[in-house]
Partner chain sequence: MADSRLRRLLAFDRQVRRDRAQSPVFLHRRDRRFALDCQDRNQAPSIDRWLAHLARVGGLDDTGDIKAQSQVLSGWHRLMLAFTLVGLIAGALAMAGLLYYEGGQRINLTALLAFAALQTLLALITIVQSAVEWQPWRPLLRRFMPGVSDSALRPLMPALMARIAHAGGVCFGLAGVATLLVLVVIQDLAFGWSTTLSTGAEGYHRLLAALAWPWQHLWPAAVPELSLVEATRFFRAESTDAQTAPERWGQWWPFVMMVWLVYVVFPRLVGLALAQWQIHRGARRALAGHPGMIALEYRMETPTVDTGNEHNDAADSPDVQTAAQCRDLPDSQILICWSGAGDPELPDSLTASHLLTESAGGQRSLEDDLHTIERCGELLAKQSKPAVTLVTRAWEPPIAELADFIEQARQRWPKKTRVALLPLATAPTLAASPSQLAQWLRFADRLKDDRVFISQPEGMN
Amino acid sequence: MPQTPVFAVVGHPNKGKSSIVATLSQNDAIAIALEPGTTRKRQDYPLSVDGHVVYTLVDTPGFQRPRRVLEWLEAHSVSASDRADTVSAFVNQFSDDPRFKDECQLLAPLAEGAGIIYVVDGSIPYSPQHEAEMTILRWTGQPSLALINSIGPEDFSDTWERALGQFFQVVRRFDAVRAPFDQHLSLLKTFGQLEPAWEEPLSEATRYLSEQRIQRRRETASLIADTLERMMSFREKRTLTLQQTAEISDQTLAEQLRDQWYKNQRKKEEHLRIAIERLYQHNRIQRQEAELAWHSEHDLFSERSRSAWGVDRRYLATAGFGAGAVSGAGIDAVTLGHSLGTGALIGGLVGAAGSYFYGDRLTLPVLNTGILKDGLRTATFGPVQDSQFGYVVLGRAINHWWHVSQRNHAGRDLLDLAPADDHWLEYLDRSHRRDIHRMLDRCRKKRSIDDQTRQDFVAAIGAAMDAFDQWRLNQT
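Would you share the structure of the sequence above as one chain, the form predicted on its own?
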């Protein structure tokens, strides 16, 4: 069985090493700080897919006294043939010496056979002082790759590239915070070219990661579909005694049930967001209280949310016609075709008329009270009365998913979920529009939903995610 590749991420302090490790190991728990010296000892971060470790990254402290180390190495090496052994001898001799603690921590994994990922900040000018570090790393004789990770606004990457090319087998520019997923895979393939023994395991790693990304997308569509079904059909219910009925007005009862209905709906949406973030191994996104406070005007039930994520009358009319026509087709089936298709036509017109009527506003539930029976009376609030609410939830959910799926694990900024300024669902084909609209209607009317309709709904949401991707591509 091929050996799992191990890479030590090394370099000068505070040049983005931990950011590289966080992104390539999909681990947002790794501490990333602006001040130097945050990483004081080596730390292994294996990347697992379905319980299988595909590679391990080792985060290390930065070089502190590279010239002193190089002087010692040069003084104890006889020829080029013993340089790797001389580096190992240095680690063994000074592992408990506080003067060279950081150097021993970063050189130890290389002495054990790890590959080198040397990280520099391309936004600061190249300096010959780095050459002592690079010379020491070359002495280890391990497969090596240098990454130019620009942290600041300036760009000196060209100079860095020329200098690094003299010390390392491969040089790449890689933004740990913003690099798209395709660049992650490209980097892994490059690693595989550095050492023949790594080619097969890293080829497997890229395949695992590609399949994992597809699977995460499918699971996200299912999560959104399940949440939409529950939110569209949700009803807040309370049973009151005769005395309680006498003590509370219908208006107060409606307000209490409405507030509880809002609270539970928001909770369902929040659970969906957390589930998607966990699916993508983002466990520390700064979004919740601070973000909700910032986006208070974009609350789930606000008119602005409806305006941003809802659909217009024309869209509802066409989607409603398609969904209604499918229902009407049932009439044709029952009459064994004797209706000559008029069932589909009537169903389509009814669906379109209903959708058009509700298209320009978000119609919320009203209070419903039952008759007094056995001294008890039931009051309900919900489900939501029109499908527009479902489009608001759908748009917000897919917008959140898109940002999470594109976010690297080195990212530490607040997740910005600003609403769209034009409608992305225009990129969705008619067939999937119909499937979504039909499901939203069935949910709010609390009609039975068979497995095929549910599967069609999940597939339609997957297509909507593709449409959002396309819409975002056209925004840039």
The other form holds:
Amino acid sequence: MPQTPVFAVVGHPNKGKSSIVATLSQNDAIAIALEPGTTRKRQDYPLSVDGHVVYTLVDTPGFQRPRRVLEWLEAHSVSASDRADTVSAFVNQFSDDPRFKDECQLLAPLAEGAGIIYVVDGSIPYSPQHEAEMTILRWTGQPSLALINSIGPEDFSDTWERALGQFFQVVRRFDAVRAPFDQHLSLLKTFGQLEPAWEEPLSEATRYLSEQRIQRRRETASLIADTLERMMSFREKRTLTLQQTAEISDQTLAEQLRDQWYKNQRKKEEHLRIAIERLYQHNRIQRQEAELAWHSEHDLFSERSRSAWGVDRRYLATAGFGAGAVSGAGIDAVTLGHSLGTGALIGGLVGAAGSYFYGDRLTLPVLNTGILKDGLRTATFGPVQDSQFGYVVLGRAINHWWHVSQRNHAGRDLLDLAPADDHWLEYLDRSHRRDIHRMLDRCRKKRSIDDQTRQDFVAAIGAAMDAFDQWRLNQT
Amino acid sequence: MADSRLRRLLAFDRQVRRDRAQSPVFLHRRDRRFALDCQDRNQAPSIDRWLAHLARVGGLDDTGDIKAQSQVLSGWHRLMLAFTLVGLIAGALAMAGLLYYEGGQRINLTALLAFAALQTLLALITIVQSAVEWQPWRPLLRRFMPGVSDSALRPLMPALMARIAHAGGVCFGLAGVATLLVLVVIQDLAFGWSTTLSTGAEGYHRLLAALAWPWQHLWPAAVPELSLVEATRFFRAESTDAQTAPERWGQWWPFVMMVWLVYVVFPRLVGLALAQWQIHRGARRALAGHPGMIALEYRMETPTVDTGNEHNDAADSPDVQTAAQCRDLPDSQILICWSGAGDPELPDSLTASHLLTESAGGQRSLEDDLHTIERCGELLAKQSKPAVTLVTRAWEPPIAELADFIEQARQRWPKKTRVALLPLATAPTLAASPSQLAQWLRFADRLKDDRVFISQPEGMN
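The block above covers the form predicted on its own; next, return the form predicted together with the partner chain.
Next comes the full complex, this chain leading.
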């Protein structure tokens, strides 16, 4: 028995072995194609913690000549006690024989002590025709688990479950493409139950994977916060000579700067998308998101985006009140409380009114041209003059994060980021709403931001991610 | 000491800003590795070690870093220098101004005391301002020191500014004392006290004794006696004062010097020490509370989990293109069901038209397969256009066992025998999907035998 658990994922060709490995090893670069022989040799996928391997998954080719192998095994075995040795002998004898290359690749890890994860496709009808390969696996004498992975739309899992129970210690259903993360962990724990010595490493692995997931969520909040801060305070700047100033009209200059401003903003958003995907080890996602072109109706800055991801007047008024009240409370502090909270009240009302009346329009940033100095004039475009812009970017970012975090690495479909049809931020509590609103305001006004405000903002984005989760949960 | 903390804070902040370009996964791996190395060496993974480690392994000359830090700090140092210079000049001028007199005039102690009291008040205001972090001069600073607001030193600005103000104040006080001593040596200073208020010498003496309380034991000569107070009162209206010996007017200077030292220099020294302590504490707090520090500690403490995703064979997928097409089903009298195909039922079009229906593969033994091949061979040998329909399950991928079976059969059957592989869908009424058919077409392609081809039941092509 190997010191660290090894699990060989075996089965008939094209039953989703590689999908299972791709999802459990969080590797979206494993070839998954409906073609027998896609996996030609065994491939190890060790899960390591600080460089120490905790367990290893082995992807193997499917059986190609199971009856011929079984015939050989039966011809060379005297009693049940020598079956495992006979399997090892088969591997030794035919390791160089091209006819049994796939079987040797498949059986070698089992001969070395690996546990068996036998994968079947639950979307096709059960057939007893695969019993030869199941018998060979039983001959290895290794702890075994059968996984029913449904690749297609139909479901024959019940029949499979009953039949597989006769050959394997444990039978579990696991959809490699759609199973939520909790099921990944639960499956790994089940692997640990196959052999007492494997329980601890697998339990340790699930703990580390859970922590890693929490950390990824935290990192995402931080990435989104950082990008939002940069996007909200971004200003496109150009210095013009006297001649250039004379040659270009203010309108043309504004258009040029605006185009460049949008281009840079979209680039920042794209960087955020890629950073989050990399964080979740998705390196090959094909994404379909609202076209980031100025004239598209799904454009990042269009009215459609605003209605999908922005917030309504009532939300802005309450968030604005909270943010204004915090600023107003400064007056109360200066007067050592002698103003009896009037500062907070007035600040809150001003904030609420401002947000209510001006926050519902996606105001575009304006052009600012500086005075002529040393023959040069500086023109700037931005920062954005409306907090709604921040809410649109935030909504899109969290929607993308949610899809990426829910996506299994076996998934190869296009990631379609459809806009929301509801104001999910309603699920966010008032205090975090206020923190987000305050930060967005500070950014667009180019005010300095201290570390505490930044930390509060990151925490509020984390809470917004929870709210989005909650909203999605209620959607389904 | 405090400046080394400031440099550390700036270096750390700079590294955190630089790390923003890196992926969180890489940062975690890098910092966890550093923490583990420290653990192996029984060292605490301190910030200084971390910064030194990054500079060392990065092979980077950290001159740039030092320069950048110096630029931030030198702004504050220049400001400090300016304040100390101004303090020195202003202190000397202020004292010279206070002691300025022409032969017949006395230097009014009351004015000197009032000036010292003002200095104490200013020092206290600076201390309080720094404690409550009020920064009335912030706009000025932002204007003349651009970038100061974005620096990691921003939370320390009140303390840094207070330190500069107090350093200037100390210089102001010391320059005043020096000026006093010089003037005492080179001039005959005549101090006296005067006030419009109807205060007696006793009352004035009590005030002075209270003021001199801090040094009454250290330097008793610097505590004025009642007789001196009585003797040195003067009035503007008086033209001369012959009753007082001339040397009595000069006996005040030790008291004046001590007043200056205790009420001008000392508060500023206390403020300077306090500001230094605030900077020291603030730098430690700013570093500990730096968002980058919290993230770094987390990265160092938590193990890196590598899920085994280095392997990449996505580009090695087999060629799934094929030009092969389905052909018409031949008129065969033999039907072979491979590996359970046709179970539970075959399409009606197949069941009626065949003389011999056989099974192979799946649960049948290899010997059974051989017998099937032989039985079919006997019948095929009698036919002028021999053909076999081999029914398979479209959803099961073709495997080597089937290729072996076909190869064995081709060796035993008449050479001109055509073998039509007929992949069936899960229900007799359904057609196999294009993706299922494609794998069978490619399988037939790989066999490189023109007489082996893929067909579909009639009406489902």
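Take the two forms, superpose them, and find the largest set of C-alpha atoms that agree within 1.5 Å; that set is the rigid core. Residue numbers count along the first chain shown, from 1. None of these values were measured; they are calculated from a predicted model.
After superposition on the rigid core, displacement of the C-alpha of S431 between these two forms stays below 2 Å. The Cα position of D50 differs by 2 Å or more between these two forms after fitting on the rigid core.
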